[in-house]
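Just the one chain here, laid out as structure tokens, in the form predicted on its own.
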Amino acid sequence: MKFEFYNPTHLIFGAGTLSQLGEIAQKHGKKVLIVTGGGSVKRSGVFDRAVASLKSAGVAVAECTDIEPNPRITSVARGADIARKEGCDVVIAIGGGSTMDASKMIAAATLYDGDPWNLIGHGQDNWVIPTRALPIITVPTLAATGSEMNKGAVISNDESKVKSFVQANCLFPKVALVDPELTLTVPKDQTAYGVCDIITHVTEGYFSGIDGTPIQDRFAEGVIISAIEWGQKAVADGSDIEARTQVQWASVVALNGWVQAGTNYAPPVHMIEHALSAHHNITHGAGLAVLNPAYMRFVAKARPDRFAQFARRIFGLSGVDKDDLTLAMAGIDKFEDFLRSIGCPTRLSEFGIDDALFSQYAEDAVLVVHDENGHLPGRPPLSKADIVTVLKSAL
């Protein structure tokens, strides 16, 4: 196990933060583009409060609104637009993963020439990395993505019907101002989508990863087994700041990048997803949960043993007159059976979703992250064929 860690992102985490963003923004600039979503952080008052405490600390603001739940190239470069005319010298995110996602890639656009979807891998020749992006901070209102704590983000181009990603370290943010109060008014559904998508985050890694991870596995099955507690509670009482704060530590450090050390993480699942909702503009937690078990049902047969780990580990299943594979399947059905059991789809069906453009997914899903012979990585790699299997089963 070889590996390096690099995370400079300076966390700011605990139920009334928010009052910090004046003290914490005028550290980095003069003035600030907030980036919001469809306008739940206004109607919370949560923007107001962001604004005070930046107008307190003698910060200008600037605002660029509507980001999109699967945030468009189109709406990166209208922000983009927006910095660069209101002489912005910081970014700020407050919202989930979209918002968050659009804000680094307008913190990079603003500072690049070119095309903003050259930033983006789309299987293009001249991909252009980001190498510098305006301070960002972020201000997560949704425990999903962890976006607010890693280099990465995913945008979509409504006109090609691709939705793909780029990491750099110039798209670390520079502090991740984590309040647990600001996700009280999420809906159950949001709430139960972004749980899965947390999940989702650890058990990529748990199961494409290498062997020889002991401490990693740990790691990984306290954050599923903690979202699951918590995760439930959270849902069935949206109040509950306790399990608030659990749901939004596990969304962070689910993919800050600690727990996939050392893994060879690959997030196949996620790839799939993204073809998916290219297509269909489904919230991404959501597709995750349809997603996750088909993927798991398939790959088990190749790996029995580790996902026979994970039914005795995480649902405390008995593996006793049961060869792995049963019990591997065992812990799978228990694991869609608790995310139906919190509202989540688990069936293309649900989303009208039929096998149509099956083959079109399974190529885009490819299209940037693959091995030598084109498949997708993980344990084992799924060939496109693999890939329309795997859909298929979730019909």
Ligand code: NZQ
The other form holds:
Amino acid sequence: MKFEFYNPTHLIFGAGTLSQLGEIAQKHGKKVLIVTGGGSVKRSGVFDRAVASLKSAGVAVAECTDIEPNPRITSVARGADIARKEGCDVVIAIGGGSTMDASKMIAAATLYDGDPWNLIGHGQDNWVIPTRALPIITVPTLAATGSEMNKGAVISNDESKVKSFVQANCLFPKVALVDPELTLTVPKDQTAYGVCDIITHVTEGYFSGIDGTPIQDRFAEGVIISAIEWGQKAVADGSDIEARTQVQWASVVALNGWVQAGTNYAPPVHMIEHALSAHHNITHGAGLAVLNPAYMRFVAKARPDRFAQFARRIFGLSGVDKDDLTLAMAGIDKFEDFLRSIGCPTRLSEFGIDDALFSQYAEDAVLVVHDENGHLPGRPPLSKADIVTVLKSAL
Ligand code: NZQ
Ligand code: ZN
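Could I have the structure of this protein in the form predicted in complex with the ligand, to go alongside the form predicted on its own above?
Below, the chain from earlier opens the complete complex, with every other chain and molecule after it.
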């Protein structure tokens, strides 16, 4: 293992911490752009509480509403225009991953004099990785993406049907204000998809990272086991604040870089899912629920021992009288059963998606992230034909 770890985001975690927003924001600027989604934060009263806290700290407020799920570059451009026109010097995201990702890019695009799509990797010759952004404060209302405490943003282009990402140090939020009470209103389906997203962030590194990372393995297993245990409770009873708290913490931990540190992490399932949600506008975590078991069954044949470990350590399955591959497949079945039990889809047909665009999804999946052979990195790397095979098995 040889690696660097860097995450400068100041994390403030706990039920009730929303009331600190004004006090935090006034350390970073005088006028904030609050970015929100389709209205959930207004209906829940979170928006009004946030504004009250800001106003009592003497911070002025402008607004960018209506960030859509799978946020579009056009919304980023719209938000940056508002920030410039209003003279905002801080961006506050209050919402799910879509709102947080759009906010990060609004913060960068406000200081970038060009087409904001240049900032997102989509196979262009000159990818302009942002080096400057307004200070960002994230206030997640949904436990899923981990965007609250990382430097990534995933943005879609509705015209070209490309959904892709950028990672840059200037996109690390200055502060992540993570108040699990804000997730109490998340409906059952989104709660379940979020749990799947959290688990998949960790399984990506677990199955496609390098060997010889025993401590990271145990971190990853801890996140998976906890997300399963507390995720079930949060889905069963959305008002269970203890469950919401544990799931919210799992979301932060699963993708703030700590669990993946030193693993040489690759995210193949995410790359395939982004292609799906670009074309069909499905919820990211739901797409992962369909793809991850299919992907696991495909690659388990190459690394049955790793997947047998997953079966033993996550689900307590016994390998006595079983070869590794049989045990591996039993573990993946259990994982898929879990996803189904919390209400996730596990087949593409549940979205009405057929095989018509499979080759296109495979092309899109390797558009930005690929090795010297044009394969999707992972263990083993996947050719486009392999990706199509995985997709077929998910029909
Ligand atoms: O838009 P509103 O009205 O707020 O409603 C949202 C939306 O309809 C609703 N919601 C959020 N908080 C709620 C709530 N409803 C009731 N009560 C609340 N407290 O949930 C719906 C989904 O929201 P969205 O933000 O789209 O979901 P999620 O957090 O799963 O974010 C998904 C996006 O993040 C990207 C995904 O690709 C996708 O575009 N990702 C970002 C990552 C990152 N930056 O690190 C990594 C992830 O792997 C992922 O790719
Ligand atoms: Zn994800």
